[in-house]
Every structure is written in C-alpha cells, then in structure tokens.
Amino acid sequence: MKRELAQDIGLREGIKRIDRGKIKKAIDLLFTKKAETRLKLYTSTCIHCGLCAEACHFYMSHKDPSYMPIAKVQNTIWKLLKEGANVNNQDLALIAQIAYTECNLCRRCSMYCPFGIDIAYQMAMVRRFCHLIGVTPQYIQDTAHSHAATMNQMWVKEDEWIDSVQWQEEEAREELPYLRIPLEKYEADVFYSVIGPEPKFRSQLIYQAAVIMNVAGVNWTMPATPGWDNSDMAMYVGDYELMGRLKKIHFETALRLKCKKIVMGECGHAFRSVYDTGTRWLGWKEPPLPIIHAVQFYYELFKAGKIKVGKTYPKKVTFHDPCNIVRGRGLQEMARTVVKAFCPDFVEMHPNREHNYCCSAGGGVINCGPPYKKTRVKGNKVKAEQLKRTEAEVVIAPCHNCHGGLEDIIHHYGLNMEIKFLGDIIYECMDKSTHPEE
C-alpha cells in the first residue's frame, strides 16, 4: 500500500483504543461464523485475473494497481483472515480507510468478474468489522449518531420536520391554491418518505413532490412522527443493529397509518436499505408492504396519464444511472421513458445503464467528509471524462448522493453542466392545469 492514513480523528483515535480481544471476537464472528462459507467460496474461486480492474472508477482514474478491487480485498479482508488479531494498528486504520472511502460498494466490478464474486459484499463485511472494533471515519459516525438519537440523519427535531412540511405547503399554495401536504392521513394510497437533507437543505424537493402529487390526484400522506426519513448511513457504517431500528420505524410508521404502499424520494442508498439490506437484516422474506422508488412512481403516473407534458425541456440533457436503482433494481428504462418524454434533446453517456460509472459519492463515501473529498474527486476522473463527452448542458441524476458527487466532479474538472433531479424536470415541464381547484 502506497497511501498514508488520512487526517481523520475517527480512525486515529479509534486505533488508540484497540482491544485485541475485541478484534479476535469480531473476526471469529464475521469471518468464521456469519460468512465462512461465502467467503471461502470467494477466496478459493478468485484467480487473481484482474478483470475487475477496468470496472473500478478508482483504478480507471488513478491507474494505480493498489486501487484494483482485488487489491482492496487482499489488503483488507484477506489480511484479516491471514493475520487475525495480530494485525497491527496502522494496518487496521488503513483497512478502514480502504473499506469506507476507496470503494463505493457499487458492484460494477462483480459484473466484470468471470465468477461473479461480490466484492462489495466483502467490503461491507470489512466495514461491519471496523464498526465492531470502533474504528470508523468521524463524519459518517456522527451521521449514525444522529440516526440513533433522532431517527433521521440531520438532527431534525420532530417539530422542525412538521414546520418544514407546513412551510412548503404554504409556499406551494401560492402556485396551486388547492394544494395540500397531508400529514397523518389514514389509509392513503401512498406513504411518501424522503431523506434527512430534504427538510434541512433541499426543501424545494418536498414542494415539487407535493405539486406532482396534487396535480396527479394522488391520495397520499406524510407522517408527522419519526419514520419520515428513509435514509440509512448506519448501513454503510456497518451498524446493522441501528439499521434494523431505522427500517423498523419506517415500516411501522407506514403501517400505523394503514397506507397501501411506500413511495421513496429520489435517493439510491435509502432504497437499497429498504428493499434489500435492511429488510434482510430484520429477517423478513418480503417487506410488510410494497415499496417503490420515485423513478418507478413517476413512470407509473406518466403511463397512466396522470402527469402530462405541458412543455418540453429546452436544454440538451444526459442521464446518470444511479448504482442502487439501476444496477441494483433495474429502473433504467422506466427512467428513460420519462426523461425522453420531457427532454427531446437527450443524449446517452457511455457506458450507460447497468454499465454506468458510479458517481464516487455513494456507498457512504461522501458522508465520510472533507478528509476524503480529494480521494473521491481524483478517483473519478473517468466520470468527468464520460460526462464531458456527452456535451450535455444538464445531467439528470435521481439520487441525492449522486448529486453531491457529480457536483464536486463538475466543479473540480471545470465542466459547464447543471445537475437536476428527475422531479425538477417533471415539475418544471408538466401540465399543471389538469387538476380542478377545490
């Protein structure tokens, strides 16, 4: 390994408190009990061919062999399996740094592995190990603390959440006097949930979603209690106990209101947690009620004629495929149906769909904070080149972390592009005259 330890108090202070007994216990629990068969299969199957290298945006951007997915596995989980509790403190901190900040868990490498080895799963296991021994980056750990205390990732108090929603209703009623954002409505068709940054920093997205819901005539509600935030940095910290609490309160809030389905806002990692990781951790074969992402929801409204094109978007656009809703859920064609309907001047970036490059912000990497911003941005030069080749004026990215990552890339590499959510485009261009005023 050529890289040095970042200036991260979470890692530097964490290794000072290392307990060798705790390390041994965590290795025994995770790597010889919980995942022994799966890990043995992966380690015995890997032939070190290196085909995963060209799949990783970190390697493609740096051309440094230590960023190859197989190298990351060798320098983390294989080192732990080989050295056990004897692994030294400096190596433990570097193991955490690699797992949390140099892998987005995007699973693109698994598509290029001839055996389909899930390297993201292995990195997630390393993060789980790091959480159990108390060596995690400070910024993302602070976010997990917010989840634990408030059941949302932005320390938003209950009354602040309600105030934010009512404020957006008042703002939106100036545009559509009949508009409502129903709180605590029982037996609604749709329980709409968002992530913590929306009431904190992107409240206009709540406004826009309310306009879309009301114009489309959707029977919907939002809760006034914790459970409104579907985000989950606990999943990426490796704190699965907290992850289970977050998913449980999210589902239980929708069930308390007797809603028919959950519609989640434009976030990728939260969707991954709700439909996949969190549900499995809770031991459920299926979620207790249907869950769909905003992209699928918009597609269904559009196909049903409930949202219509009022005007077309005038700029040249491209579409970024978020890993967790495309590679992880297959929503790429639904997204393109809506984008092409509103944006006639659409151009694909290449590669695209499930082969698209990650934004380098997902997997909790952007939440690890300023110490790793340069790592993220320089580790995704290949994405900047991909964006530049489109010559688009606007990139549509239906995911919050993708927005953060792409904004940093566009700024760093001097690309003259805007970033929009899919809801931004729909709100701006939809026909708003179709709902009768009450």
Contents of the next structure:
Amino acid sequence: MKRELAQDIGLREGIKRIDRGKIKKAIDLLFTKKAETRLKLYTSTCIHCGLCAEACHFYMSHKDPSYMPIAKVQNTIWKLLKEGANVNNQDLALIAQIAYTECNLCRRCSMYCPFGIDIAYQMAMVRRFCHLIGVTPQYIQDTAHSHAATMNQMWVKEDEWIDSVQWQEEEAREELPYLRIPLEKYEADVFYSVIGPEPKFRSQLIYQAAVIMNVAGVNWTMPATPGWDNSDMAMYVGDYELMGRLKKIHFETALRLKCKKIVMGECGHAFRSVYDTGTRWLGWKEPPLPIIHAVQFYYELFKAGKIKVGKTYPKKVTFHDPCNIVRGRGLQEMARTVVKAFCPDFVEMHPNREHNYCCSAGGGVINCGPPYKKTRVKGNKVKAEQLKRTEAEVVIAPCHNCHGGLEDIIHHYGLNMEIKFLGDIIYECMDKSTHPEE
Amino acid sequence: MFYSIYTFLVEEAFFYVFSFFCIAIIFRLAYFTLHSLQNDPIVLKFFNLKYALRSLINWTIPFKARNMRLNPITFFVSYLFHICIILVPIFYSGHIFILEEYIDLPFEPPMLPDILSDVLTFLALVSGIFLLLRRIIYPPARYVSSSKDFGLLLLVLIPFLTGFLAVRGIGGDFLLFLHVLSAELLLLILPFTRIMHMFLGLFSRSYTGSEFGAIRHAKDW
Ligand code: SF4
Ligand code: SF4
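The form predicted together with its partner chain is what I need now, so please give it after the form predicted on its own.
Shown next: the complete complex, the earlier chain at its head.
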C-alpha cells in the first residue's frame, strides 16, 4: 500500500496526543473482547477471494488492489487485531485516512461479496475507533463540533435560521404572492426539515421547496428552534453519542409540533441517519413517526395530482441513484416516475439503480475537506466514464453529497454537464398557475 | 504396521474425529448465535426470514447475481469445486462400503457410480488448482491472500489427490494411509478455519439479505 499521509492537522496533531490506554480500550470494545457479533462473523467468514474488488469505484478507477473493499479492512481492522495497542502512530493516522476518506460507506460491496459481508459497517467501526482515540480529520470533526454546540452542521445561529427562512419566504412571495413558510405551526401534516448547508449556501432550495409545498397545497411547517437540521456528520465521524442527541432533538421537535410526518429535503446521508442509523442507536426499530424522503414525497404529490407538469424539461437528462435512498431505501422507481414525467428525453446510465456507482463524496468523505478532494475525484474516474457514456446534458441527483461530488468530477474530467436536484426540475417545470385555496 | 495404524484410523479414530467435527461446528455456530444475543441484539431484531431466504435463493441461482455475471469463470469454477468436494466424500462407493462394514444402515444408501466419482474428483483437483492459480495471478486475490489461505486450499486438495491416486493403486498402502490421515486432519481443523464460511456464509448472507429486503427495500444481488 502506497499512501502519503495527507496535510490534515486533525490526523497529524491527533496522533501526537495519543493515549495507549485509550487505544487498548477502544480495540477491546470494538474489535476483540466486546466486539459485536457481526464484526466477528465477517472476520471469520471472509475467504479472501477479492470478489468484492469490482464493486468499489476506488478500485475500478485505480485498478490498485489496495483500494478494494476488503483491502481497506485488511489495512485497518486486521492490522489492529494483529498489532493491538502497539500499532505505530503513522499507521494509526493512515488507518483513519483510509476509513474516513477512501470509503464512502456506500454499501455497494455487500452486493458483490458472495457472503454479503458488510464492509461499510466495518469501516464505520474503524471510524468509531478513530473517534474514540481522538484521531479524526479536521474538517469533518469541525462539523461535528458544530452539531454538538448548535445542533446543526454549519454553525447557524438560531436567529440566522429564522432569518434565512423568512428571507426566502419574502423572495418567493414576489413569485407567488400567497406563499407562506409556516414556522412553528402545530398539527401540520408535514414537518419539513433540511440539512445545515441549505440555509447556509443553498437557500434557493428552501425557496423552491416552499413553492412546491404551496402550489401543492400541503399543510406544512418548519420549526423555529434547533431541531430543524436533519443532517448528521456525527454518524460519519463515529460519534454515536452525539448522533443520538441530534436525532432526538429532530424527532422531539417534530413531536412537539404534533406533526403527522417528517419530510426530509433531498439529502441522502441525513435520510440514512434519521430513518435507520440514528433511530437504531436510540433503541427504536422503527422511527417514532413516519419519515419520508423528498423523492417519495414528490412522487406521492405527483401521483395524487397535486404536482402537475406545466411544461416538459427540454434537455437530455440522466439520473444518478444516490446510495442512501436507493440501495438504502429502494426509491429508484419512484424517482424515475417523476423524472420521466417531466423529462421526456431521459437516458439511463449503466450500471444503474442499486448497482449505480457512488459519487465518491458521500459517507462524509467530501466533509473531510480540501486535503482529500483529489482522493475522491481521482478515485472516481469510473463515474466520469459512466456519466460520459450517457451523452446527457443534465444529471439529476437528489442528494446533497452527490451534488458536491458529481460537480467536482464533472469539472475535473471536463464533462459538459449540469447537475440538478429533482426539486429543481419540478420547480422549473411544474404548473404553478393553480392556487389550491381558490 | 501401516495396516494396523490404517485400521485404527479408519475404525476408531474416524468415529472420534467425525464426532469432534460435528460437535465443534455446532459449538461454533451456537457461539455466534449466543454471542449475538448478548453483544449484538440488532442482528436478531432485524433478522427477517423471508428476505434472508430471498437473498440466499438469489445467490444460489447460478449467474443471477450481477457479480457472477461479471466474473462468470471464477463463479463457475467455484460452483464446480464446491459441488465436487461435497459430493465425492459423502457418496463415493468405497466410503459407503467401509461405512456399511461398521454400521447397519436401515436403507440402501445412495452412491455415485465409480466413474462419476473419478470424474468429479478429477474436476475437484482441476478447479482447486484453478482457484489456487487465481489467488496467485488475480491481483485483488493475491493482495488479500496470506500463506494460510494457500495452505488451507492445498490441505483440502490433498485427500482428493491421494484418494484419486490410491484408487488407481498408485502409491500402495502408504498413499491410502496418507489419504485417510489427511482427511481426518482436515476434519479436525476445519471448524476453526475459514472453511467455516460454508456455514457462517449463510449467517452473513441472511443478515445482509434481511437488512436489504426489510429495511432498505433493495435487492442485494
Ligand atoms: S466506497 Fe462503497 S464499495 Fe467501496 S469499500 Fe466503501 S462501501 Fe464498499
Ligand atoms: S469481503 Fe467477501 S468478496 Fe471480499 S474478499 Fe471477503 S469474502 Fe471475498
């Protein structure tokens, strides 16, 4: 394995403050004495066949076996099992680097291993280990700190959140004078939550969502208190205690407002955290109230005739299946129904649906910041080729991470493509002439 | 001398070895099950029989899974290898005759025609060697293989090689002796090696199948 340690102060300084006692405790807890059965089972079952290699875009792009899924386990968990707490500092930093930046936890490989061995789960365990010993990439750790201090990912203050929402309401009222973004409304049908970056960088998404909600006549609300952010970098850092706090405040806010269900914006990782990982950590098998992703929500509105096609989208589009809502929740056909209704010129990319290649930004990799941009862009040449083959002008990706990742890939490989959210297309092409209350 | 050790190995030793083999496997499987109750309650809570079976079935049907279609030769040879090494030891006529000498079977045991046993043994050897070469030649497999992986595969092949030759009268009693010894050795260590994947693989596949089917509403093949 040839790897340089990145210029990341989180890793480089982290290993200087290492405490061997902590390492031993973390290894006992996660990989040996108190390890979960799954970890032991996977370690005993894997037959070292390398059949998972072609599942991973990192391997497919580099054709270097050290990037294949099982190699990542070999260079992290097996190393820790072999060397125990005496593992040297440089190796520890590399272990963190592999787990945080060379695996998107996209779970594609568990569909390729004959035994369904879950590499993403194992990498998440390594991240938890790194969190417990205090060796984590700086950028993503900063977002976790923000979560801990503000309950959102982007250091957005409470009044700033309210300001952003009201600003978007004001803007949108120029287009639809009757439009409202109801804050703190009780007993609404829909509690709409978004991720921290929306008010911070992509506030037009709140605008668009508000237009769609208003035109479709949805009884909805957003909270004016912390709990509006459904994102979760704590899950990806490995700080599950913090993840629990985040999910709890998100659920509790929806329950405080006595809403009937939570609808989440177009984000994949947040969805994974809310309906699955975080819910489980809090001890629920099912979430305490129904949760649906924007794609499903749009699909349901469309099927109910509340969203109508005003004009068709003129460009040739393709659809990128985000791992967390497709491999993670099977929303592929719902998404296609809506996409095809608005975009007559639609082409599939290959492979697609559950087998789609990852964007290489998810799993918190893009959140590890600039030191790793090259890793994820060069590690996903195969995605660029896959996109190029479609000859589409626009790729629709209903996930924030996928957006960031695909944008960098399209730019780096010189593809001439635009990236859109599903909401962008609906907003642009829906029939906005009907005022539901008239 | 050989003869008395040989009869010992075939008679008494085999009985103990085989019992040990069964108990060890049951023990190992029980360990994982009980361990999950204590240390990983999620596994049983999220286990879903319907989707576990869905996953197992779809991964058993040849060339259903996408990865099988991407790697047809490897999967074909692996299927062949597994079929041969399971069928021959159990249904080879010579083995059954020996068994009948010691135990009165209440039914007519099914047997492979000798010629078929021969062919399957030969195929087991060829496919085994293919898998061995694959470990050396295919970079991902080589990267993750340790000397243990090579050793284990060789160890599995030895009883087949010695058996194949012994049936042809090559190597005389010594080879027959080696055949029995290596097979029994294999049975002894098998429950503690990766070869347990034949049982544990069902566990992990079932769990992944449950997660994919019941929680993620997605296919896993
Ligand atoms: S990036 Fe995806 S395919 Fe690659 S190792 Fe991680 S989970 Fe598996
Ligand atoms: S994880 Fe699965 S596919 Fe990968 S080497 Fe292990 S057994 Fe083979």
